[in-house]
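The form predicted on its own is given below as one chain in structure tokens.
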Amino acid sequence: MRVGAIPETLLERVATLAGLAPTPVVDTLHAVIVARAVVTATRLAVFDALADAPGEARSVAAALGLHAGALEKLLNLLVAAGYLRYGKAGYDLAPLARKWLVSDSPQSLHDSMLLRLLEWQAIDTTEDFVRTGKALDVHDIIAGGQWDTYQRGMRALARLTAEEVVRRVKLPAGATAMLDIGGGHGAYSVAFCRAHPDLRATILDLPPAVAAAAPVLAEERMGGRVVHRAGDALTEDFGTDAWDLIFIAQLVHHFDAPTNAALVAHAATALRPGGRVAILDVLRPRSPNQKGQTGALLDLYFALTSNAGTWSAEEIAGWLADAGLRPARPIHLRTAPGISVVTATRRT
């Protein structure tokens, strides 16, 4: 999936094809203003306010305690961006906003939008990173209540893919034990356990992440079937022949290749015969010329936040094979283009 300038009229299409459209302005100004408008409307509950019925700027502003004139400017931009529609009854939600941005929608990304504010703090350091090669530790800029924002935002993204992941990642027969490494919010563990009644899951994550994620997990009412364990995945003992599934989601992009290879080798030892490791992440294209803008985009983002980045399917499969596991073909998720799951099985 790509982001960029999208022509709206015939003249704009011709200008774009002829190389006359000022694409850098769209990429660096227009996109930023739209992004900020969507996040602002989410934070100020504008989409939720329009969920039940359309409204004019003045009535919405009065209900939310906002400035009517300023809100009207925001609403007009959201109409132009396709998030709202405007008619006789006033401003109304477009299907795009109703599906993704109303807080009680089953597919809601409301909490993920709030996470953008933390991510933008990291993105602001891009120039320093390119000058010095020195990355942030993204966890160092998360403080206090921001941990709750982080966990809920990550859960919102995980919920988009959890059902497909559970359906396509096959468990060994009679599986009862799952280790979810770095899975704080618990969305994947919960989905696996709901689909497999005999399965129990342990979520291993850093102590601050566990403290923030505990209330989030409690909302799922899974009782003792999904539990947290505070610890560092790089030093914690996973046990031996202990797990049928070891699930590692959105984690390997934080570590360099030797660290990931060691983590995978540690996980392989902890698997039961026939058990599986599943690594979910954004995959980087093997070549910059290949399609896969998401992988390249997040390769830079994760590099500046952890000095690592995204990895190719071949690199991940190499770690798995070196650990004595049998890699399978990557599973490319339909519900989140750009995200894939690389699995491997311990030989019986």
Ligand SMILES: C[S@@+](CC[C@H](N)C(=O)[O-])C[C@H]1O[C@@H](n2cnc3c(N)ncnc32)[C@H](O)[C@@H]1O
The other form holds:
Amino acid sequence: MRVGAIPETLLERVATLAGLAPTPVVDTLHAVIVARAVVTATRLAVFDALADAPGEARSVAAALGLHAGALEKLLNLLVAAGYLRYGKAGYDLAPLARKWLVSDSPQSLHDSMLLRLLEWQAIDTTEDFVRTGKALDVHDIIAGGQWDTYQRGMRALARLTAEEVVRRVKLPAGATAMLDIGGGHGAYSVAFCRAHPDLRATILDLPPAVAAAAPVLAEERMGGRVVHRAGDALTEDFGTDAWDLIFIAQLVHHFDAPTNAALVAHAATALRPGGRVAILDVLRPRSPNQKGQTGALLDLYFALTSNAGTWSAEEIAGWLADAGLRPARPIHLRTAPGISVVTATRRT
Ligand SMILES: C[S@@+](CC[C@H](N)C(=O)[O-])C[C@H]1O[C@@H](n2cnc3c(N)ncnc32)[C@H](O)[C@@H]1O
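Mind sharing the form predicted together with this ligand? What's above is the form predicted on its own.
Below is the whole assembly, all chains and molecules, this chain first.
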């Protein structure tokens, strides 16, 4: 998936083909204004209000306590960006907003939109990072209530892929124990346990993450089948012959290669014979020319937020093989293009 200038009219199409379209302006100004508008409308409950009742800017502004004239500008941009429609009943949701941005839609990314402000704070440090090579540790800059926003935002994304992940990551027969390292909100553990009635899961995460994620997990009503353990994955003891599945989602991009190799080696010793490690992450393209902007974009983002970045399937499989496990072919998720799961099994 790539971000880019899409011509809307014949004239723009011709200008694009002739190399006359000022793409850098679209990339740096238009894209930012659309991004701000979508997040602002989410934060101000505009999409939820229009899901309840389409209307003119005046009535929506009155219902939400906003400025009607300013709201009208925002709504017009959202129509132009394809999120809303404008007709006889006034402004209404387009399918794009109804599916992804209404808070009670099954595929809702509402909570993910709320995470953008925290991410933009980090993205603002790009120039410093490129000058000095010094990254932030994103888990050190998250303050107080932002942990809740972070966990709910990550859960919204995990929910999109959890069903496919559970279907495609096979468990050994009779599996009863799963360790979800850096599992936070617990959406993956919950999905695995719902699909496998004999399975119980432990989510290991940093203490402030667990404090914020505990009420999020409680909403799933899994009781003692999915529990949290507060600790640091880099120092915590995972036990020996203890787990049928060790799941590590969106964590290895936070650590450098030696740290990941050590984490995977530690996980391998904690597996039961026949047990599996599954590492889910965005994969780094093998070369800058390879298609897949998401990998390159998040490689920079994760580098500046954690001094690491994304990893290629070969690098991840290398850590797994060095830990004595047998890696399988990566699973490329259809529900989240750009995200893959690399699995490996402990020999019986
Ligand atoms: C990007 S989130 C991923 C959450 C979840 N696994 C998912 O895929 O949606 C990274 C998670 O790793 C946790 N984490 C980061 N460093 C950690 C560490 N050293 N030990 C345990 N958890 C850690 C964070 O607190 C956070 O919950």
